[in-house]
Each structure stands twice: as structure tokens, then as C-alpha cells.
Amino acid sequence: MNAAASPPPRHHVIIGNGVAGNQAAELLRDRDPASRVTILTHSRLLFYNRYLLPGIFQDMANWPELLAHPPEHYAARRIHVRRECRVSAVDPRNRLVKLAHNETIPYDTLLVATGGRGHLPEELAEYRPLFHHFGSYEAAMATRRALPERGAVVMLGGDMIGLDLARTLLAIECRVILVTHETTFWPHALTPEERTNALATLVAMGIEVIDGDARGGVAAVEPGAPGLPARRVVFHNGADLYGDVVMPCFGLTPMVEFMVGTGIDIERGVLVSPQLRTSDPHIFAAGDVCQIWSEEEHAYRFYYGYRNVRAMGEVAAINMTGGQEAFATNRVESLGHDAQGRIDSSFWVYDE
């Protein structure tokens, strides 16, 4: 009698090439050695830590310096990274990921770890071509090339991603002008007193703080005039200011468009249990793209920052391979001061 045929290896597919997706891929390989592990990414680059991008404005300008692992690492670990792949849809019923070039990829388990893109308020959308960004290596390099030595950066909003960059810009003697918005210090939720104190700390650090509400908000962004910096920001009260680059820093919007129509529960992000399971038993989500149910708050909420995102990748991999681990939703997320009296955030910790 012939022995029963061995089942085919399971295929774990990860959409997203950030901290959560790569942490999950490494642990999936350890926990399920016989499996296939595939990462799908729209990027041309292998995984690099986006928390290190401020270094581009100092002495880290070559992309290989940012890579977490050389290409040989993925081959040795049998982790297949498909670059420059845009996911157009997911078919949960048939367990297929559909790519924009009409290829389909079957999966046994799927992890959505696409993260978020920089949010831009609707009233500023028409000025998109005049903004500079910081969400990827390519965007950061374009901003670096546009910024002259000791140039001026106008930062609209001032989320913690932008303020992390601001620290580096000050260190290289650039001028940083912050136009405040309700998203200043996002994702920290501050009391009015805490916000006032934190803004005073930014001023003490050397950041020029402009009250956006007092000026009626931003009315327009325009090219600069001859002999003046490259960008002009106009406010509703008629005031204006100039900078070499203007950067929108209004927080993140989860990248979930390809999940619309799947039947998976979505609010702003993909809704998951503390085990990072979606409403489909074969699909998980981790990182900035998902909202996790919190028993303490009796609500779904986002958890940001390197430590949280990395932990989500680990929890997702454990549970994609049969575990029942829960993500700790009682994490303290603090905004304070370092020994020099500068702003310090728990979201800036990425070296543990």
C-alpha cells in the first residue's frame, strides 16, 4: 500500500513590506519551516526601517545603508519578496490576492500589513503637486534635494513623524516653521494644558510655531516669487509665509482600498480582535492599517510606533500558525521630555 501523499506546504502571503510584515515573515519561517512565505510590496526596495529616514538629511543618503537585510538573507530564509506589485483586490472566498497586472496569488493565510499613507485634508488636496513628503526613501530623497543648505521647511500639522524629522532638520541648522493644526502631536491625545506646554517646548528647541487657527487655517499653497523661497503658504486671514519646501504632516490614513468589497469588517482601518484576526478566519492584519479591539476601552483603536508595530507582526505570525496570543492593548503611549528638555515620544523608540 502506498503511503498517503503529504499535504502541500501552506502558503503565508503578506501584503506590505514594513516592520509588521517583515517581523511576521521571519517568525512564520521559524514556526512553519515547510511553508511558503511571500511578501508583496509596491516598493522597488527591500525592507528598510522608515524610522531611520531622518538620517537621509545628514549622512545616510545611499539606500543600501537603510536596508535591514541584504538580498541574500531572503534567499537563505526562503522568504520570497515580490517587489513592484500593486494589489488590486482580495478574494476571500477563493483565497486569492489579485494583482494589478492580472496575476492571482493563492494563500492559506493572509496578513494585511500595508500601513498608512500621509493624510492630506481635503481642502489642501488641489495643492498636492507643491508638497514635499517623507513617507518613503524616494520621497525623502526628493525632499532632501529640494532643500538648500540651511533652508526653510514649513511643516503643516506637525504629527510625531514630522516632529521626528524636525529634530534632524534643526541639527543641520535648517529653519523649521510649524503651522499648528488639530493633528499637531498626533497620535498623542493631549489635554489643552499639555498641548500648550508641548508647544512651548518646541519653541525652546528652536522651532518657529505659528497658530494655524489664529490665522484662519491654510487657504492656499503657491509657487514662490522670483528671488524668494520656492513655496508660499497663504492663510485665510491674508497673512503668508515662505519656505523652500512645504511638508504636510497630518497623521496617517490606513491603506485599505483593495479590501473594500471583501466583506471584511473595516472602519477607518481593518477591524481585528486582540489576536489580530479579521472577520475572515484566514485573514489577519497588523500595523498601522488595523484597529484592534480594546477590552479596557470597549472600542477599536489604532496602536502606532515601532514597538507596537513590531509586536503586532509577531502576534500575527504566532496566530497564523495556530497560536492564540493576544496583542497587549494596555500599552502606555507617552509624550514627555528628555534630559535636555526636548520633546521625547514613546513613538520614537525603535532600537529595542
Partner chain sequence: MTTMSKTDIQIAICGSAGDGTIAAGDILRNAVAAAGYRVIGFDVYPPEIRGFGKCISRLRISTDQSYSLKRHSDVLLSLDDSQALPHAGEVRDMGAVIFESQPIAPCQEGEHMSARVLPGQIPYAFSMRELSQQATGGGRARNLVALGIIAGLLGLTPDPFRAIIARKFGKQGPEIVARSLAGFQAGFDGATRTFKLDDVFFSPPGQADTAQRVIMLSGNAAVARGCLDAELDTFFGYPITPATSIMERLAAELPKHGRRLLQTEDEIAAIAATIGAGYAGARAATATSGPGLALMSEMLGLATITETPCVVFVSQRGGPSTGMPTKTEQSDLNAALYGSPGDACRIVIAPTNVEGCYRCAGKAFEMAERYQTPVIVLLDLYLSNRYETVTLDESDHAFVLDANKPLPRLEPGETYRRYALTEDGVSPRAVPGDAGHMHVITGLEHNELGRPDDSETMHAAMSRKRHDKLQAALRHPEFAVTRRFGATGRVKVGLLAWGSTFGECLEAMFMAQAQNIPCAALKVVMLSPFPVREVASFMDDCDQVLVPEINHEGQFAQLVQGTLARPVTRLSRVPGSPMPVELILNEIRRLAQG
The other form holds:
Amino acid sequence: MNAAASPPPRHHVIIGNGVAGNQAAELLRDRDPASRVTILTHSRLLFYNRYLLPGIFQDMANWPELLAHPPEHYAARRIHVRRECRVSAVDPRNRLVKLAHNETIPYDTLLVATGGRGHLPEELAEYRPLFHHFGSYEAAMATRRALPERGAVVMLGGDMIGLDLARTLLAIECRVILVTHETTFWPHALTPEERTNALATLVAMGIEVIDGDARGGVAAVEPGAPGLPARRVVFHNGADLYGDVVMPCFGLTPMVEFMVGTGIDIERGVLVSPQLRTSDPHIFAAGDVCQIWSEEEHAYRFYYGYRNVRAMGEVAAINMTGGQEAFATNRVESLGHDAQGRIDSSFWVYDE
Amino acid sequence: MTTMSKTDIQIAICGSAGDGTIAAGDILRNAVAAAGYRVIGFDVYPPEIRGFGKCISRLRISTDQSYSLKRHSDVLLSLDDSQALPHAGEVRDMGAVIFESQPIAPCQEGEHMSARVLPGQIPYAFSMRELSQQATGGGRARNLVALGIIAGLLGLTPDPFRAIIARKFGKQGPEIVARSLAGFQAGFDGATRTFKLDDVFFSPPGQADTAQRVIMLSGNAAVARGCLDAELDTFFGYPITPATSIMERLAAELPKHGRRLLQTEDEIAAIAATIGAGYAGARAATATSGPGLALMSEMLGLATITETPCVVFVSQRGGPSTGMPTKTEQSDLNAALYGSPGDACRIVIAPTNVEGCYRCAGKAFEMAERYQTPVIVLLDLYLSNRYETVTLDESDHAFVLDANKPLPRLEPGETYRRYALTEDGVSPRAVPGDAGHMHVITGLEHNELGRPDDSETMHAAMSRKRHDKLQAALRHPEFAVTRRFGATGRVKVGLLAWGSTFGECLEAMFMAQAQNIPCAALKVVMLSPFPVREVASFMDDCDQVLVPEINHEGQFAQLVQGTLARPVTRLSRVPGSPMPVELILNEIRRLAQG
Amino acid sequence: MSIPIKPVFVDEKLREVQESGRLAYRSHALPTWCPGCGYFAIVEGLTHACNAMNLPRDQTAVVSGIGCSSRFPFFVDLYGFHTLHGRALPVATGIKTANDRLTVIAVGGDGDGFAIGGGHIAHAAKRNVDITYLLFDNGIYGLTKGQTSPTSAVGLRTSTSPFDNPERPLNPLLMLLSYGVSWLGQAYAGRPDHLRGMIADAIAHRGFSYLHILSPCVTFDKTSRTYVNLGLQVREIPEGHDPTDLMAAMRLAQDTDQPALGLFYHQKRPTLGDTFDEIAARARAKTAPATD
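What would you give as the form predicted together with its partner chain, now that the form predicted on its own is on the page?
The next block holds the full complex; its first chain is the one shown before.
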């Protein structure tokens, strides 16, 4: 066999190390055994389950316990996970991914699965260093360290990610103070009545709910005074409240900055067909980063939650290897409460 | 061998020539030694001074002194990925791989360290260039930023680093010191802000009082220190890798004591002057490597036949001929033992670690003077250049400085007999300046007066004298010609080793013992005269004898077999680097099963 | 340089020699040189010089290499070191470095000094090590029974040049001057009185002194450098020669047809010992503690 007879293996490059990206990687490996599969991520950790992150506030402080697979898995599956890699640009014409450290990676097919980062309303951006985050293991650990035993957590907004954590915080006897905002219960779209009921459920669970709009919204976040908790939240109406940690929980913003300038259609997220194809035939997108065309709604819309995202990873992998499957969801996005009267969401459904 | 609470961390720093790799390693090892840890370290650098050669500084930091480097490092810091890429694999699982996030040059896929970090390892990308720029206004402090990152990430206290940086750069003025400290601090702060995911942790060092007497030395520095403590009068040398730093150190130190060092025109002149000075009654030495030893061989024969004390430090490198000047090897044993025409007996000793370099250096002068003979101290590049923390008892006058036999009074009309045949073979030695003892020494065979005499009886008597007197060196006071480690009594496998490789043997032996293989190791420090009794009695205890050494011919194994006529198993390799401990261990296991 | 007309009587001569005291510098060993060898005059010259200078015998060392001339140390009662072929100078440098108080005299032949040991002369001269080098130049290897040497004349037929020596001889004087020798003289074994004075002057010089001594080999060179030929060629150093003028010395050294006898050049400059002392003073002045 000479070199010319065997073309170089196809290179599937996945940007993002979350559920969508890893689900795609596994399937790509099975469907295209000769190919190279590379995951690019700015994380230092291998794929871990974000849905398990609240556990670190209880007994799961050791990150290896969070990992979805042991390190050997990646060698055995020939999935090359490139950690500490920031994608700075994509060049669809030459099919290249450019990394911030000046490395260029050629691809045959590219899957954008970068997910979203916690949204911070512009007026609060200047207080970013004073906020506590929950977007990654490292951020969550820093938040945990800042939180004293039975401390007070102020959640601004209160999206479903934050509310998931709130359940754990209550279980470890922390105070949870929720400052409502239009993003409360994000990504659930609730009627005013549903919202009122849901807020009542929160109060019943022990969450202190504060009407943010009634106070004119959050004006500033400041370090706390001596003898008081570490943070002070000031409202436009002059009212204030104190907490040991203050967490912005305003939903997610898709991470698409590096796609700007590629000519690929982007609205808030990367726009894709039900087959998860972008406007470039070699580029796909999956997970929280993409907006999928919905025939029903005649609009591009986001689909959240573990099951949706995982399904997107599968569909993308199938179509990256010649398939023609469409993403379909019949999952009901519902907000309710469980047997114990605690709030429960379809987004929190997680099957191991 | 180490328990959970003890520190045993190996750090590798890798870059190109000019990145400050070796300098960073130097500061790091001194800082951790100052903090009270024991260190063994070895630098690998290219033969070219300028250019793009690879530099690696590896050091193993431990609570108890280690005897070799580990196969796996716990931390690798890359100052230049083009050099460090192949070394990513040497980091263990859960260890840290630290690299530059803002390299200057664009690279192709796979040429950045992030491509090589294995799934089990923890990657840390730091913008060392940018941190250096911000802190110092330039990129040159990148290696100090790197040190700060290591210290910050591993939780080392920064004070010893600051002190050593201040000392190291003190000569270049306060501005450079301030800039260097700022670079270190930038890295340190950057790392302490970084979430630590690896599991490389330092336990508190050993007792503080022992730390005070512990100093950090390279093998060559220990040789130089041994020379100074033995009150070396004169040193003559010619630069040659890897022995040069012995001369460089002595060039700085000897004049402070009013003593003299001369860089000669070649190695022949170096040994000739050394012998001349020895003849004149001075304590004299030279240092060289294999090629220089070859040039010295005729002169060493002159020292043997004229019974003139002189000491030659030989740091071996890859051979033959110019060979591999910056790679280590143990292939000059035969040249050291036999490298002279005629029955040119001499004493050859080989230290096995840095502390041994110090002791052997001093003891070599005792032996040279007491037995009136050339003494070769055999080192190698690995031992010369590696760093270890050593405990030197400064109050102890380690060396017996006047080992000469007293000159007898001459009766009127009596002629001084320089080569008087005595019971122990050693004749009282007069030197120029001793009144009434004028005599001529010669490379010709001679009689007791030193006058040419090639009669059969005289040649036989003098040959016997020259050889027999050296036997006493095997019982030289306070000098262990061999030393046994490991299990006492009968063992399955006995390791017989010399020189720098003994450290790897010892580590392998400890690992084998942990696997319940009964084994022991004998280090042989004196190679000529050969400690027949000690080696034979050790071999009596061993079912199998393994001789690991860094040469192709198995020169030491040949020596053992030739002297004792007993079989040994050879483990001869020429990797240009230290013998891998695992290789020795595998061989031990194989022999233990067989 | 007068040829004695007065007859010499053995008993008178013996008495004169004994009374002079110079016999004290002779050893009991009889020289092994061939009868008529020029080197006898050199050993006589050295003992004369030592005696005249009243050098303490136990403070003087003679160092030689290998060759006919290098047997020299055995014939004087001084400390002596008969070393290896070509290595007298570095050994002598070592001895002087070890003990400045010693008077160190290196002796050797043209092969020892300019062939095998040729690499050492330049460095001894440039360092200005305070020793005296007496080079016996007979233009042939005598001890190995007559082969060409670096100073053999073109055309000399020897056992290793049966088709005549094709190589031009070296010019030792010119070499030494360019090496930076601080005392350079030439003498001739056939003029013993002048020779002994030159030896004494060379020893008295502080620094590296080089005395080139022309001598015949009466056994292996019957044609080129004979007493007759040398006697006809040598001349006194021209009157008015300025021995501090290096260029003049070099011009003089180029006249190899008529070798001049006498002091070619001398210069005062620090010896190797002086530089050692200066380095030690500078090192001690530096109070910075040693760093390891």
C-alpha cells in the first residue's frame, strides 16, 4: 500500500467539552472509525457532568468524582481532548480553526458545541469581580470556599441553573435570597399566573424571595462592611441587603464570539437547520450554543436541558458522517413541583 | 521507600538554549534546599553555546535524600514547546504540565504543548511572556515568571526564592534584582490565583537544624570543595567538558588562599606540571575527561615509576575519541585502570554521589601522598553536573593532610635513597629544598638511589614495590572501599556497581525489596587496587550478580570477572543518559525468577 | 676567545678545579656522552656558573626530557628530574609554581625541545615563568643513533633521510623572540669560557631565559655541524647591538649562516610567580563570600 492509496483520515473537530460535544465525539468515533476526533476546550478538566456540580456543596469536593469518563477512556476511544485551548477564530474557506496560542488546526467537519456562559446584564458588568459564579467546577469551588457554614447566598435573577443549586444550598442550611428579575425561572417561559405560583413554591421551600422590580432593580454590588457579610447589594430605590456570596443567575448567553466574521449565520446563537447544519456545509452546531429552525414556530429557537443537548450531539455526529437525521423534541418543558413540594423542572432531568 | 507524608516531587523545566532554563533550575533547587528539602538534580544541555539546542533541568525534591532521578516527573514546565513536546509523556497522571499560552511563533497542529498533554495529566497554560512583559517591561524574565508559577502552584514559600534571586542577580545591580523579583512575583501571583487541580503537594521539610548544615553542590563543585578542604596548593588544567567547572571553581577560590592555578597549553602540560609540582612537594591536581586522560597516560606512567603523588579527576563522557561531549558514559574505566604502557599501577577511586565526590577528592590527596602514587578520581558527566543536597560537617577536619613518611636523618657520607626498599613499599620522600637530600628521579627503571638500573633483579624488586605498596590503600583509614546496602545474608540478586550508576541501582534495589525480592547492592568505590576480598564475599551471598553500567563493553563486569573468575550478568547500556531505574528493576526481577 | 698557547699540566688543572669548588656541583656519575661531545662543555659550564653564583645545591632543580642532553641531571649533584621526551618545560613550570624559591633549570636537545615538545616553548616564554632553558642544539637525534631533527640542515643524510633531509631547519631564535621570551642568548660548546658566562647570565635573569647552545654531534654528523664548520661560522655579537631592541634581535636571529654568540635580547617584565601573587592579592581584596 503506498501513501497515495490511503488518504489522510478525516478530522472531526469539536469545539466545546460539554454534553453535546462529548456525545458527538463518542458517536463520531463509532460511525467513522478511521477518523481523527478532536475536542477543543478552554477547560483544564476532562468532560465532567455540570448537572452534578451542586454536589460539590455537599460531599463531592473531589473533581475526579465528577468526571464522566476516566482518563484512559480517551486513549481507548482515540478521542483527542485538547484542554487549555481557546479558539480565537474559524476560517471556513480553508477549513481551519485558529487557537489563541497561535496554533492552526485543519478540519474536515467542525462541530460548534461551546454552550453558553452565564449572562450578566450590561449594567452589572462592572461588578463582575465581586460576583460568585457557578459556570465551571473551578468557579463553583471558589464560590463554595467563599460561603461560610450556614451562610447567606443572594441569587440575582434565579434561572433554573441557580434554582437547582438553591435546592442543595437549602439542604445544607444556607439562606437563599432570590432577587427576582425577568430571567427568573429561565429558560422556562411562564405565564404571570404560573410565575406567581412558582414563586410561592420557592417561598414555601424556604427561599427568601425579594421583588427586584419593586426595588427598581439592582444598582450596585459592593464589598460588605466589617462585621457584616462579605457583599452588599444596593437597589435603585436605596434599599440594600447583605450576603456572603452574590450569584448572577440571569440565564445563559451562547459563546459564539469566535464565529463572528466567519460569514456563518448567527442571531443570538449559531443558526442551524433541524439537521444542525449551519450555513457552511462543513460546520455544524449543537447544544446551548445553537438556535434550531422550528417549522412549527417558524423561528429559530433554543432547546435546553440534558436530554435535548445530548440528542443534538447525536444528531450532529450522524449528519457529520453522512446522515440526514433531523433534531426533534417532544419533550414538554414543564415547571412543577415534586412530592416534597419542592420546585422541579424538566430541564433537570438527567439520566446517567 | 517514601511514605505518604513525605515529599518526593520531581520537576522538569525544559526550553531552548537562551531561555534561562538551567538558571531557573538552579534557583529552584537552591530555594528548595534552603527550605530544608533534599535535592538531586541533573541538567541536560546542548553542546552548542548559542542556538536552539535543548536544555532540561530536572530535580527531585524529597524529605529524605534520593539517589537517582525518577522516570516520571510530577511537574513539567515548558519554556519552549518545540523542545519540550517529547517530554510531556514523562509526567505522571495527575501531575502538572505547564506551558506558554502566548508563544510568539505560529505553529502547526500538534506543535503546541496543549496537544501533547495526556488525559490523565493536568494542563496549565500561563501567559508567561505577557506576565514577564507586564512585570518587568521585557520578556527576559520569563524563566523567573515560570519559577513563580511553580512556587505558587505547588505552595512553596516564596522567601527562599527571593533570597536566592537577589543573591544570584546581585552582581548585576539593584535594578536587575528588582526586575527579576517582579517577574517571580508575577508568576507566583498568577499561579496562586489559579485553581489547583493536580495533586502535587509538598509536605513540610525535615527538621530545621539539619537543614542548616545542608548545602547544595554539583559533583564538580563538591570536588572543588574537597580540593580546597584538603588544602590543594596548585592546580593545572586544560578546559574540557565536563570537567571544566572544577577548574573554574578553583580558579576563583584558590587565589583567595594564596594558592595557584594555571591553565596550561594542553593536557600533557597539565599533568606534567601537576607531577612537577608534586615532585616539588606541593599538593597538586588536574582535571580532565577521556580525551585528556588519553593524552595524560604517558605522564601517569612517569608518576607511577617516579612515585610522585598527583591527583587526576577524570569526568567521563561518551566516547571513544571526541565521542559525545555532553552525554554521560562510564567507558573510561579501562583507560583509568590501565591507560599507560608498562605495569603502570595507580589508585583509581570512583565516588557514587555528590557527597562522595567531596570525600573522594580529599581522600585522593591523602592516598597520593601516603602511597606516593598517582590517584585517579573517576567521575562522569552525570555525576559532575548533577546537584545534590549534601551534609558536610564543616567542623570536622575530614582529611589527614600530612601523610608523608618522615625523612630519616642521614649519617655523614650517607647518600639519600629516594627509593629505599621498605617493608610497606613506601620510601621516605625528600623534595627539592630538603637540605642534603639531593637526588635525581627518572622515568628510567632505577635502583634505590634513583639511578638508572635495568638489571633483572632491580626491575623485579621495584615493580613489586610499586604494586605492593598500593595494597595498603584497601585499608586506608576512614575510607570505605566498598559498601553494602540492602538485605544482609543470602540474597537472590546482588547488584554490583560503581560510579554514578550506583544511585540508580540503589533505587532499583529499594523497589525490588518492596516487591519482596531479596536483594542487596555493593558499591565499589575503589577500583584499583581491586577490593578482591570484599567483592568476593559479597558475591558469595548472591545467587545472581547483576552489574549495571553505562558502557558498551561491560568494563567493570570484565574487571570483576577477570579478577575473580566468577560469572556475573551484565547490564551494559549506552543511552548517553543515566541508566533507567526500571531497566535495572526488570533485570532484577528476571534474575530473581530464573 | 683565545686559544691557549700555554701547555696545561694535569695535576695543576686538577688542583685548580678542586680549589674552585665547582666539583661540589658534579655528581659521581660519569657522563655517558661520546668522547668529544660538546655537551661536556655544557655540564662544565653549568657547574662553573652555579659555583660562581654560589647557588645552594638543595635549592636548585634541573629538569630534562629525553635525549642525549637530557641525561644531564644525573651528572650534577642537584635536585633533578629526568622526565619524558619533550616535557621538561611543563614539569619545570610545575616545580617553579610549587616553590618559587627554587632555581629551576630545564635542559634538553633540539628534538626534545622543538619536535615533540615544541608546543610547550611558546607558553613557557609567554608566561615568563622564571626558569632557565638550556637548549643543546646539535641538529640531530643522537640517543636513537642519528636521525634528522627539526634543526638539521637541508641535505643532511641520516638513517631516516637516506635521500637527504629535504626540510628547512627551524629558526629557534626567531621563534623564541616572537613567543615573547624575556632573555635570549646564544652560545657555542666550542667556546666554554663564553658559554659559562652566558649560563650564569641566563640563570641570573628574572623570567624565562633561553640559551641556545650550538654543539656538534661528533658521532652521527661528520659533515654538517662539525667543530671545524661551527668554529668557522660563529661570530661575536656585533658591537653596538642593543639587546633591548626586539627588531634588532630579530634581524640578528635571521643570520643563520653566521650565528652570533652573546645576548640577543632581554626585557624586564612580571614573571609567572609575580602574576600569581598579584592574582592572589586581588582575590583576597575581593571580600565577596563564595557562592556555591
